[in-house]
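Presented as structure tokens, the chain that follows is alone, the form predicted on its own.
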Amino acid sequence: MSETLLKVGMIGAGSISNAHLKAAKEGAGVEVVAVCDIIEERAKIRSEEYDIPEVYTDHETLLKKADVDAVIIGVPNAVHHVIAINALKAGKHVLCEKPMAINVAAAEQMVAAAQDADKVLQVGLVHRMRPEAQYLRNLVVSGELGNVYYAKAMMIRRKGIPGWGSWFTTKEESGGGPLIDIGVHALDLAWFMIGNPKPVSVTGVTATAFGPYKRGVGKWGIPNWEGKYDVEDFAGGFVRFENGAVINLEVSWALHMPPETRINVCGEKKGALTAFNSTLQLYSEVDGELVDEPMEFEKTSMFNTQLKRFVAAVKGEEPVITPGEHGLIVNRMLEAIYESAAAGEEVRLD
């Protein structure tokens, strides 16, 4: 490993690679030396944009030929686990985009591979890097909110179906719709803020009211109007935890409601609200009077912070902030929401 910079290969040159490569260029302790995509032209474009010397169209060739210490995986969900496991077996550390995998079985294989290889497997649950999220997590751990018993997580798009007909809306490639695409962020962030308790049961619902009719389409992704739409537009979930806390989750790509993104965390002493916008509002009562405490935090690049934390974990300077073991538990909750919605009943996890 380089004494100063971690040598990294970027696997996947689609839209999300821009965020990772920009973070690397801004200075995160890495040198991106290779980029790979099954569409060579797309990889070449990223190579030129970010001065990346090596271009590959096959990730296994990159793993064999490129001098890399680690890889960043930003490809369709269905192949996350295949590429991650191959990279770990090749002795590379892995930063894998969310969701970790399209199902629990694949996520379990990834965790096992990381343990066998004794390498870092970090999942791209990037919203944990927000300063307000870190601050609120510390307040919960310190006991300032008292016993935390309820959290509500929302990521509501009014019109935002990505890449209609592409892998985004094809279940066998994505694993699902907004629940696994953006709901993974909302669920994970709420779970992180309340201290990562053990989930014991899940109730879920899903609905599909826009996509099949090509309504509610957003600007993200490249549409394929001859493609497929067999995922949900809306999902809701209610997760109970071993310590008695619960999370209420609502997420949509398209919904006849105003767009809203927020996390509420409620404790016996104080409550909190953050809207993913570098602010935090605390709510409490003192001597019978309601007290509001607004806070603002410096806006930072989540992806740059994520990459810095990844480098620190690889170097053994700090624990992995979003380890594969956490990604696996999030996958279990997501899969249970889908199972509950399909069965029309609660799903037990213990």
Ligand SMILES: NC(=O)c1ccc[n+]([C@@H]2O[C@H](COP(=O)([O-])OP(=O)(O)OC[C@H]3O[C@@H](n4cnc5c(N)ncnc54)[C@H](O)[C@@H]3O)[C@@H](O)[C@H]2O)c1
Second form
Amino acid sequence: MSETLLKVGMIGAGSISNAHLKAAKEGAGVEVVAVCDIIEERAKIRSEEYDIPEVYTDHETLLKKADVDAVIIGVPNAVHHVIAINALKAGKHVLCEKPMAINVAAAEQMVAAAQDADKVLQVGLVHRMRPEAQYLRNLVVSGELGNVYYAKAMMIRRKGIPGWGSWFTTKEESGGGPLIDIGVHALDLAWFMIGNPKPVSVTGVTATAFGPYKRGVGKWGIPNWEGKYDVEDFAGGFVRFENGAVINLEVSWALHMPPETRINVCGEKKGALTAFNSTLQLYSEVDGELVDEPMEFEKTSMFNTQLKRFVAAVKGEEPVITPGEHGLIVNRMLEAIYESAAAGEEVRLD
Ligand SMILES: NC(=O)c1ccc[n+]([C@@H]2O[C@H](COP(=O)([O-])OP(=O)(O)OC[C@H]3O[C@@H](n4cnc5c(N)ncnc54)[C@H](O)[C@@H]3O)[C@@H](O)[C@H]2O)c1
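Given the form predicted on its own above, I would also like to look at the protein as it appears in the form predicted together with the named molecule.
Time for the whole complex; same chain goes first.
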């Protein structure tokens, strides 16, 4: 095994650990030496599947005993900050799944811990790794679209409530429903594409029309029919930025609408549409004629790219692509959407 490989511990051996461990196996520049889950059986399964020598059931023991430079955190949202802060205090770099935390206060503590420890804190906002996302952001930043004044971000599932009754649908453990679960991706990607301007105000709406009746249930996660459902299944948000641009966000786990995943970015010179599928369409008008520019990108694994970029950031070869500071601002926007929805009025972010 090459000495240049980053030694990593995987914390959480549930569904998403598979994506991270597969990326590690496919040569992202890491060696996974330890895996941890409070359910030992799950950690053992991953240990066998991916040939990981050490198994733990407690992350603090892993941090003390395992010889790791970094950890990947793939546990329920409410535990992200506890484990991330412990890992950073133990001098480990952290790649933490999204959403960074269930609330802004916890996200702030994570950013402070990373700064104190001078370690990398990368948030798993993995859709930024898409080649078309990188390409479009560069176009926007270089002025190719002109002044960008509007973006629409949609992640609509018609029947996709994950793990009914599990931590996913229990607000205390997840922080919320589709807004914080998948809206985090759509909002972050649109925000990234328009150049990460400063958000100043937010209006939000949420609705719960399916979950309590056990309708709209999808295939991700393990249901617990004795559990509870106290989160939304639809959310809309309207975020206004300091530069005058807005993002209009629509997300659902379940909705009487066809599924749709896309982002529209509208500039004075050109518009762009991307559907999370390695394509990008640019639209404009030249000499009175409508011009469509369809583009296709290589289909790459977002999780492989994410891990490679984490390794590069740890080695100081490039800035962190999805830093904790960005995860925190995304958490601020999400929390403000919930607050606005509850209050029935706009929320200022100063
Ligand atoms: N990037 C993506 O697109 C994406 C997709 C799915 C899930 N996720 C995120 O990944 C995280 C995990 O989701 P999942 O679908 O794998 O959930 P999961 O329920 O399948 O797995 C979570 C695992 O964490 C374990 N766990 C709980 N508390 C723990 C602790 N204190 N220490 C160690 N292990 C602990 C559980 O036993 C479980 O095995 C969530 O934050 C979720 O939002 C991201």
